[in-house]
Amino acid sequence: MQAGNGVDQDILDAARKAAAVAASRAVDVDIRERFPDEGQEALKQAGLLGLAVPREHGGLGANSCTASLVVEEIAAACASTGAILLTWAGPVTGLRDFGTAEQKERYLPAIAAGRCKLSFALTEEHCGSDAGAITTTAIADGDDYVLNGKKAWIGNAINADLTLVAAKTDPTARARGVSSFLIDKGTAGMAVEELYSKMGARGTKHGDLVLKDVRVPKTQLLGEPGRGLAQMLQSLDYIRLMTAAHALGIARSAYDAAVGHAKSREAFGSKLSKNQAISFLVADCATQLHASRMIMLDAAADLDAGKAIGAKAAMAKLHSSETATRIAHASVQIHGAWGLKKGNAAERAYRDARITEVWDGTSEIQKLIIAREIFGRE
C-alpha cells in the first residue's frame, strides 16, 4: 500500500515488527560487542535485506522514502541492526545498476533471500574519503586479476558471502584507476586479520581486510576497468541517504528516551516535563528531528524522481549526523546521572550518534560537496 511520498505502508509495517526484534536485544549487543543475529534475522523474515533489491530478483524493490523510513525505523531501536541497512546499501545498488546480466542473476535472488551477506571495502588506513588515494592493486593476469592490499574500517567482512572491494586496475592514474571487484567467501588469500571495539554501534564488526595474491576471474569485475569510483559516486547518493536515515533513528531513540524521563522523573514536586528549561530543551530537540526528517524526505523524492541529489544527500547526513548528536547530548542531560549508566537507552545513542558524524563520510566532507554545489570545483 502506497502513502504521501509514494512510502509503502506494507514494508514499514514490516519494519516495525523487525525493529520490536531487534530493540528487545540492543542493550546486550551493545554491552557484549556482539553482532546482533537476532536482529538481522528479524530483517531477514521481513525481505528486508532485499529492501532494495529489484522486484524482478525477489526484492522489494521499495523506492528510496519507503527505504529510508525502514532505516529509520530499525536504527531508532538498534544503531548495529541498523548498520547491517547500511553495509548492504553499496553492493546492492552497485550489482543493481552495473552487474552483468549474470552478476544480477548470481547475487541478486540470494541476497534479497538473506542467503548472501554483504560487505563493502574501499576504505584503507591512510585513506577513506579520499578514494583515488587507495593502494590496493588488482592485476590482470591472463583470465583473472591478481589483488594484493590491505583494506581498513571494513564491515561486515568477517560474516560475508560477498564482498565488493575497490582496487586499482592502473595504480598510476588515481581515481580513473579504480575498478570494483565481486570477491566470495573463502576465496584463496582473503582474510580478516584485527577486529576492532569501537565506542557506538559496537555489535557492527569492522576491522582489517588482507588480500594477499587473491586470483578472481575478470568475469567477477563490477562494470568496466577504471569505472570504479564512478560507481561508487552514482550509489553514494543512496548510501548517504541511507546513512541519515540511521543517524536520525539514532536521534530518534535518544529524543524518545528524553522524552519517557521527562514525564515520569519528579524533582521539587513535580515532573520533569513541568519545568519550563527541560521542555523548552525537548522543544528544541523535536523541532531538530522533524527538520532532519524533513531534509532526508527531500533528496529521497527527488531520487526516487531520477533527481541528481548529491547536495541534498550531502545534506541530509550532514544535518541528521548532527542533530543526533545534539539530541544524544541534550537526551543524557535531561537524564542526569541515571544518563550516564551503561545499558541507559540516552547512553548508547550518545555513543552511536557520534559515530555517524564520520563513517560515510565525515561532517566536513559533507559540507564540501554542498559547497561545490554553492560554488563550483574553481
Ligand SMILES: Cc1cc2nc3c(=O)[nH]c(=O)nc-3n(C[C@H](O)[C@H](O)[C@H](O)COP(=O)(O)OP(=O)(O)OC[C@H]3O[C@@H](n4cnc5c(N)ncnc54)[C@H](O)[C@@H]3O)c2cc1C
The other form holds:
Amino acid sequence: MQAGNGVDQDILDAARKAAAVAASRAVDVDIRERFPDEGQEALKQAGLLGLAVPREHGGLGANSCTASLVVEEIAAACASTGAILLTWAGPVTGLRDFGTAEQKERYLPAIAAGRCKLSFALTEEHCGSDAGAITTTAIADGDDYVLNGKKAWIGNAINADLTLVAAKTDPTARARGVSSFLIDKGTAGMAVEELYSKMGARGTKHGDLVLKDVRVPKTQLLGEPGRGLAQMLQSLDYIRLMTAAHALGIARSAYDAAVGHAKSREAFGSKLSKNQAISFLVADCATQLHASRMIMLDAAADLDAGKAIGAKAAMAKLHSSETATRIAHASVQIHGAWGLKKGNAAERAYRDARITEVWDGTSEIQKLIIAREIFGRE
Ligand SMILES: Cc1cc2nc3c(=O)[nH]c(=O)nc-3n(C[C@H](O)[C@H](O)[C@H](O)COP(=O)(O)OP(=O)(O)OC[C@H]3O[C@@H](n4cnc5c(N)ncnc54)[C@H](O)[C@@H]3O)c2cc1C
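Other form of same protein, the form predicted in complex with this ligand, not the form predicted on its own:
Every component of the complex follows; first up is the chain already shown.
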C-alpha cells in the first residue's frame, strides 16, 4: 500500500515490528559487544534483508523514501541492527545495477530470502576517503583473477556469504584502475585477521580482511574492469541516503529519551520540561530532527524520480550525522548523571552517533562533494 511520497506503509509496518525485536535486545548487544542475531532474524522474517532487491528477484523492491524510513526505524531501535541494512546496501545496489543476468539470478533471490549475508570491502589501513589509493591488486591469469592485499574496517566479513571487494586490475592507475569482485565465502586465501572493539555500533563486527592469492573466475567481476569506483560512486547516493537515515534513527532515539526524561524527572519542585533552559534545548533538538528528516526525504524523492542526488545525498548524510551527535550530547546533559550510565539510551546514542560522522564518507568528504557542486572542480 502506497502512502505519501510513494512510501509503502506495509513495509514500514513490518519494519516497526522488526524494530521492536531489535529494541528489546539493544542494550545487551551494546554492552556485551555481540552481533544482533535476533535483530537480523527479525529483518529476515520481515523480508527486510531484501529491501532494495527488485521484486522480480524475490525482494521488496522498496523505493528510496520507504527504504530510508525503514532504516530510520531499525536504527532508532538498535544502531547495530540498523547497520546490517547499511552493509547490504552496497553489494545489493551493485548487483542490481551492474550484475550480469547470471550474477543476479545466483545472488539476489538468496539475499532477499536471507540465505546470503553480505559484506563490502573497499577501505585499507592507509586509505579510506582516498579510495583511488588502494593497493589490493587483482591480476588477470587465464580465465581467473588473482587478488592480493589487506582490507581494513570491513563490516560483517566474518559472517558474510558474499563479499564485494574492490581491487586494482591496473595497479599503475588510481581510481580508473579499480574493479569490483564478488567473492564467495570459503574461497581459498580469504580470511578475517582481526576484529576491532569500537566506541559505537558495538554489535557490528568490523575487522581486517586478508586476501592472499585469492583466485576467482573472471565471471566474478562485477560490471566493467576499471569501472569499480565509478560504479560504487553511483551506488553511493543510495548508500549515503541510508547512512543519513541510520544517523537520523540514532538522533531520534536520543531525542525520545530526552523528552521522556524531561517529562518525568523533577528538580526544584517541578518537572524538567517546565524549565525553559531544558524545554528550549529540546525544542532545538526537535527542529534539527525535523530538518534532517526533510532533507533526507527530499533527496530520496529525487532519487526515486530518477534525478542525480550527489550533493543532496551528501547534505542528508552531513546533516543527519551531525544532528545525531548534537542531539545525543543534549540528551546526555538532560539526563544528568543517568545519561552517563551504561544501559542508558542517551549514553548509547552518544557513542553510536559519533560513528556516523566518519563511516561511508566523513563530514569533510560530504562538504567536499557539496562544495564541488557549488564551485565546480576548478
Ligand atoms: C564503524 C565503521 C564501519 C566501517 N565499515 C566499512 C565497511 O564495511 N567497508 C569499508 O570498505 N569501509 C568501512 N569503513 C571505513 C570508512 O568508510 C572510512 O573510515 C571512512 O571513509 C574514512 O576513511 P579513514 O578512516 O581512512 O580516514 P581518512 O580518509 O584518513 O581521513 C582522516 C581525516 O582527514 C579528513 N580528510 C581526508 N581527506 C580530506 C580532504 N580531501 N579534505 C578534507 N578533509 C579530509 C577526513 O574527513 C578525516 O577527518 C568503516 C568505518 C567505520 C568507522
